[in-house]
Structures are given as structure tokens and as C-alpha cells.
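Listed next as C-alpha cells is one chain, alone, in the form predicted on its own.
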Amino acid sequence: MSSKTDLSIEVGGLKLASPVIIASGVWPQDAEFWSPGRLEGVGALCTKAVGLKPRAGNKGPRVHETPCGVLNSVGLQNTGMASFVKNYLPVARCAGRPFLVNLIMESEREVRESLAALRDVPDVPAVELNISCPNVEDDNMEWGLRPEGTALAVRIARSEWGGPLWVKLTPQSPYLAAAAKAAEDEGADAVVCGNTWLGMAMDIERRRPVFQRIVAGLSGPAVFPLALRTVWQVSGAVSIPVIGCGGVSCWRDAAAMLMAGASAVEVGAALFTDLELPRKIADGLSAWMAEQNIDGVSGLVGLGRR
């Protein structure tokens, strides 16, 4: 066997050269960073979240570092679907890899109009339906808290979008496995576990919470054990692929996610300190799999459950 193992895998309707996916909202939107030369080890990328109309995002501080991660309260800032199609999609198409449009689950009318706009342009490989953002006031996360809301959101999206549809779940749901099953039953091609965990920070000098919305989304190494648990829980409840997301910062984390039942992993906060991380994860994972005589990613998926 060669010193490295091939990492290609088909996940949720996409053919990936690597199971390492860049999560939404963390990769620079500059065209230089979407060129193939900057994406070694990357199997796919998720775009910044986009909705039908522009959003200004949240006021006040938006990012606060913690000892083992980062809190963010960006608030889904984006320029709206028309600008996204005109200015962002041409950049995404240069990546030489599949990409997923992270679509905000807004009202039924808005999400239908957004998907209609995406249908009208060529070469959009997949949609990642975001029903899980904790940093907005219009109840985006409410869609994902209960199986009934998840089912309705996916039913709406599926009726408008015939291509690969991934659903990004919220770890705040007390019914996570049931919500994932509801997404599967309504036609989702994969589920992502998941978005950030709710947390907060206190500015002791100001004697006030750091964020104007009080709570914010926690990501980074601190949440990895929690995210790993959700992957285990959800992969035991559905037959569609599960994508692990939360705290992945090295190849060993990726291996653990795959063993727990994920078919791929999304990398987010760790990229803030190392833009070469996807290559390092892919190289480390491939070399270790070769040493362990694991022939292909599919041989690692769910290995810890057998």
C-alpha cells in the first residue's frame, strides 16, 4: 500500500476529493482564496450565509475570544441574493471544487424566492439550508429546534430545489435525532451537526455583557466533544450522510468524527489561526489511514460503532 490513502468520497450528492469541508462564514471571500492553489486538502466549501434581502448584521462587538474557542455574534450579515449571484457566485465557481450555498431559512416566501434565484443561474452544486443560527432575532434557529419545524423547512426547500440539499442542524435542539430524521424524511441529502452552541461573555470593566444580544455562538476546540456526541447520536438515527462540524482542529479530530459516523467534517474556527489546516488534516488523515490499512474514507466512517 502507498504511504497515503485516497480520501475521495461521495457525500450527499457531491463527489469530494477529501472529506474536509470549509464551514460557512470563516473563509475569506477574496477571489485569491477561492483559487485551487489556496485550497489544497479541501473537498468542498460552504459560502457565507445568504438570504433574499441584505442584512446589516448585529450591532456592537461581534467576536470575543475565549480560552478554547471564540464567541461570535455576526448576525448573518450579507448583501442579499441578487448581489450574491452577481458578485459571489463567479468567485465560488473558480474554486475547482464543489461548493454549497449556505441559505438562511427565512420566511417561506423569502426562501422560495431565494431558491428560485439560485435555480436561474448555472453551476450551483448544492444548498446547505441553515436552520440553526443563534445570532438573529427573526427565529432562524426556531426552524430547527423541533422536528416539526425542521420538517416544514426542508419540505419548503425541497419543493423548490432539486439538487443536493444539506440541512445544518442546531445543537440547541433537545430533539436532535428526531429533527435529523425529519430532515431525512422530507428529502434532505445530508445533515450537518451542527452550528454553534449558545454562550456568553461578561465585560467586567463595563459591568455589562460583551454582546448586545447577550448570548452568542461558541465555536472552537471547546465544543468538539459536544459536536462529536451529536454526530454519534444523529448518525445512529438516519441513513443519509452526516457531516460533523464543531471544534475540528486536527486530523485526529477528523478521524474521531468519521469513526463516530460522519462521512465528512466541516472546519471553521480553527482556520482563523491556520489557513493551511485543511491540507494538514487531509495529509495527516491519509497517512494515518495508510498505516492502519484502512482503504478509503468509507472504511473509516462509523468504524467506532461496529
Given for the second form:
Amino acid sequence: MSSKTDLSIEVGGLKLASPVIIASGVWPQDAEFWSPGRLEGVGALCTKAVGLKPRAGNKGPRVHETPCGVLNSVGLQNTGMASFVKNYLPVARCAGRPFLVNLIMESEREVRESLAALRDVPDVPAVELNISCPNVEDDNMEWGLRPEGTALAVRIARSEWGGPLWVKLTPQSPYLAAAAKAAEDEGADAVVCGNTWLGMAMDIERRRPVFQRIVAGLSGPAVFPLALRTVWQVSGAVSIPVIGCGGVSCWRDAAAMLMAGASAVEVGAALFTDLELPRKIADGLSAWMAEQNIDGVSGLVGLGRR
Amino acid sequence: MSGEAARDHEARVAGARVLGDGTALLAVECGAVADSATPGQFVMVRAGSCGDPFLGRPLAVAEASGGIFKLAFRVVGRGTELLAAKRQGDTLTVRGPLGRGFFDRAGDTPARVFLAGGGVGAVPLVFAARRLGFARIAGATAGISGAGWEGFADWLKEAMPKVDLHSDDGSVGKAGTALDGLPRSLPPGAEIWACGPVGMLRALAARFPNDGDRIRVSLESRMACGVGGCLGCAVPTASGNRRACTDGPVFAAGEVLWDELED
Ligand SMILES: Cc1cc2nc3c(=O)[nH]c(=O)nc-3n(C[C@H](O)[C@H](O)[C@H](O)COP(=O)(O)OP(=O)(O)OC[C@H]3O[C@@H](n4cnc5c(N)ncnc54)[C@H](O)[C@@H]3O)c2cc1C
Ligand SMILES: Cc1cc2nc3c(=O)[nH]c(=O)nc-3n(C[C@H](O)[C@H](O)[C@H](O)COP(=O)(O)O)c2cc1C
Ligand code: FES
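Previous: the form predicted on its own; requested now: the form predicted in complex with its partner chain:
Starting with the chain above, the whole complex follows.
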């Protein structure tokens, strides 16, 4: 196609060839899926969440379909930082584009140790600090609920990590704009709006909640309007880049997020239905921008706010 | 694992057949899946391209040849209901072929295999029976609940002529379960390949406690992605959580932690 626009953009310390990023926890870690041939249209990828020590994740059902969406209660299953560095980083480095290590905000000591481990190895492009997972008992999300918690988390991470630091916010925070501002004030390079939305499901046949932890995180197209609203609010409150995440499932959604103020989007659950969605979003955006005479993604960012 | 990587395909329904009360058979034209699928592998199928129902439904490949693969399924909810309404010429989205099947293993395929299917769990065993060939099938047994399953039972008899059928209510075949059709002890060199509800597979594993590595079970977990990304399909095993969609769905019964597996 001749009518294609260059989609490259610099966001939060990373140079992306496309504003479409694969969100954390939805893309296989297997090498095949991190080969460039699998990643057309993908500007960057977020790894599955990792913490200092291995976590088994939650028991019982972990996913449950909802109208136009999915609830999950995976619970940050991961094999720990040592194994991540040894087994996963070599795979991630083959992607031919930047990736972000989705780091679980644990205790201060654990996060410092995790970041030290990441600092010790070459070629880790960026960290996405996860202060927003609703699916664990040790209150990871607690860090993100209040601006003070967010500030403390970012302060700790910033003091250990000099590279690009993105902070993944929780839409459960009643003070989202203030939390985003706190992240900016403590030196975050970008904020991601946001993680999953707290929900639940009832198994009416068995007369009990579907999930063992009762609550679970909702994502997919159902949450798009909610996520779009948070992007709008947060974009108005900070001057660092905002990454839109929640329910993006076509190029129009991506365009809407960018117009609301996002500099890039993360795509999560929609990949469950289409592995080639990033390419389709990139192609759609680029063709449409050419038609609209918008040359460059930065010309689209915040267009709906002017 | 088969060489062909999992991808999403637009596919056309080549034929649809209602097998009676709530069971349907679909023939799907999709060379990418049909030409490389092996028994025990599955596909994630979506009836439409819109967002609802959102997720693909995992269904085992029942047969595959000449660019066409078949699915046989019970209508248990919205997804399968929409699939059962598909007619020749309609389109579907198909992700696959997925998972490690019965033949994707270290070591040789055994000389003799007993097949045991519970309910729609018999579906992947139909495909396995075809690939094994008559000489290697030591026995084939299936169990269904009974009334309402006649159409499925007829299809099974047609696809696996030697199948020893059982039903809970005794209305189809003998009264009893699939496990009643298995030998008391497993002859040397033989294996059991089984698929069905967790309760059945747990009972199977308990009945042959010393043969865990010779009993291979296909597990039906909840799945969102089917390709190993979401960790939604975790199966507790002796070596930690494994993914049913990529490390399985076929596991050795001896590695599964049956007490931790949800029914
Ligand atoms: C690898 C694999 C292979 C399968 N092969 C077949 C097959 O060949 N034929 C067949 O009929 N079914 C098969 N299943 C089960 C099938 O996926 C479910 O019946 C189907 O997803 C239900 O979708 P639904 O929208 O109709 O029902 P829903 O509305 O989603 O659910 C209806 C009922 O089905 C149960 N259910 C939903 N999803 C699953 C699941 N993944 N496993 C077990 N129960 C479930 C729910 O508990 C509920 O009671 C397989 C499952 C897996 C994981
Ligand atoms: C199965 C599943 C697992 C997830 N795991 C993580 C995770 O490990 N870390 C994280 O920050 N977000 C995780 N998320 C949240 C997504 O990255 C994303 O923020 C959220 O799903 C909203 O985007 P979406 O609607 O496009 O999916 C997960 C989401 C799903 C559905
Ligand atoms: S279904 Fe997503 S990892 Fe298995």
C-alpha cells in the first residue's frame, strides 16, 4: 500500500516503530512468539509479571468469559527473577524491538533486589512497574490506590533503576489523576492507564463465586469506554506520556485512545481472539492517517482535546 | 509438538450435521489445521467475528484429512449453541492446531493402546483410533450418561466400530462407565489413552496407581488464549503448574496432582 504513514514515535524513553504494545500477561513467553515474524505491527512488548521469588499463582478457575470481555484471576504466576533473567531475557532480546519488564511491586527490599538483578544484565530496555494487580493477597494493588503509595513505590524503583520506568496504574484508584501526578513527580517516564477492573462472577449452579479469591480483573472490549475515560483524565493531569490500556480491539479504539491523549496503546485480551491484531491496528491507523493527512503519530496524540 | 505454528484462520463450514439432542458435527475446510493436526490436538473456535461471545471455544479435532477437519461437540452453552447453528458455507474463526497430542511424545508410540472416552471426551480418541490403526488398538471403551446421547452414540459407533459403549442409565450399550470396559491390569507394553471429565480421569489414575507413565490423559481446562499466553489453563503437576493448552492437553496421569485439580 502506498498510502501508509510512518507510525514511529518516541514514548517514555523508548523509540517505537508503532504505537501498538503487547500488554503484560497475555502473550506466550515461548521463543516462537518473540520472533520478529510473529510481531508485525508491534512497537514493543511487556513481559508477563515477574517478582523476586517464584509465585505459583491462584488455584481454581483462572479465566471466565463475560459479555465482550474476560475476568482473570491468574495471580501473578511467575518463576522468579533469577529464572526470568536466565530463561526469558534471552528470548525477549530476539524480538527485534523494545520490551518492558513488568515488575511486580513487592516489598521495598524485594523490589530493590529485583531491580539490581535487572541492572546487572545488559539490554533490558525498560521497566513497567506493576502497582495495580487486583489478583493477589499481598496487596500489590494497594500501592496504586493512593497517591502516597504510588509516590513511594516510584521513589523506590527510581532510586534503583536509571533506565526508562513506566508505571502501570490501577483504575480502582479513586484518585487516579493524583496518583499519576505522583508518579510523574517521582520521576516516572510514562504512566500506563491501566490494569484490569475489579469484578467478580457467580457460579449460580454451584451457588458460589466462580473464583476462589472471589474477585477477579475484568478486561477486553467491555472496559474500553472506562479505560478511555481514565486516559482522558490522566492526560489532563500529567505532562509525561500516557499509555492507553483497556479493551483496545481495533484501530479505531487505538485512534480514540491517542486522540484522548495517549501516546501509545497496549493491547491485551483482544489478542485472545486475534493474534495478528497489532498488525491490523497498525495498518488501519496508518491508512486512516494517510487519508486524513495526519503525518505522524504525534499529530494524533491529544487531537481530540484541542 | 507438530511443526506448524498456531495461527488464526478464517475457515468455511463444509458440512454440518445435527446428531440428535444437543450434539452436533461440523466439517470445517481449513488446510492449515487439517493437514497438520494430530490426535489429541484441538482448535479454539469462534462462531463470529464480533466481540460476543468473546473467547474461542476449545474443541478437539475429531478427524482430519483432505484439507477438512471435523469437530463433534455437545451444546452446553452459548458458544456451542452458536456453533451448532452453523450451516455449510458459513464462516468460522479457527485458532490451531493447538497443544501436544497423544503422539507428541518422547519415545515410540506403544504397540497396544486401550482407548477410554467419557462423554465428548471420546472425540479426540476417534482421531487417535484412526491414526493408530486397527492392529494397535487393544480395546476402545466409551461412557455416556444415556438418554439424550443417542445421536452421539450412533456417531461414535460409526466412527469407531469396535467401541464398547456404556451408559450411566443403561439405555445405550451396557450399564456402567467407560472404565468398566478396561482390563483389570495393564498388559506389559500397553498404554491407556483417555479423555473425559476430571472425575473419570482421576478414578482411572487411582485404579492403576503404578502405571502413571503408561496412562495418558487429555484434560479439559478453562482456556482463554489456547497458545500459552494467559496462564488461564494451569494444571497442577509434580513439576509445578503446566499449561493445558501448550504443555498438554495430553499429560501422563502420573504427573498430574489429581487432588489439586478442580472438577
Ligand atoms: C482441549 C479441549 C478439548 C475439548 N474438546 C471438546 C470436544 O471435542 N467436544 C465437546 O463437546 N467439548 C469439548 N471441550 C469442552 C468445550 O470446550 C466446552 O464445552 C465449551 O467451551 C463450552 O462452551 P459454551 O459457550 O457452549 O458453554 P459455556 O456457556 O461457556 O459453558 C457452559 C458449561 O460448559 C462448561 N465449560 C465451559 N468451558 C469448558 C471447558 N473448557 N471445559 C469443560 N467445561 C467447560 C461450563 O462449566 C458450563 O457448565 C473441550 C475442552 C478442551 C479444553
Ligand atoms: C490473563 C491476563 C493476565 C494478565 N497478567 C498481567 C500481568 O502479569 N501484569 C500486568 O501488569 N497486567 C496483567 N494483565 C492486565 C493486562 O496487561 C491489561 O492491563 C488489561 O487486561 C487491560 O487491557 P485489555 O482490556 O486490552 O486486556 C493481565 C490480563 C489478563 C487478561
Ligand atoms: S489457555 Fe492461555 S495459557 Fe493456556
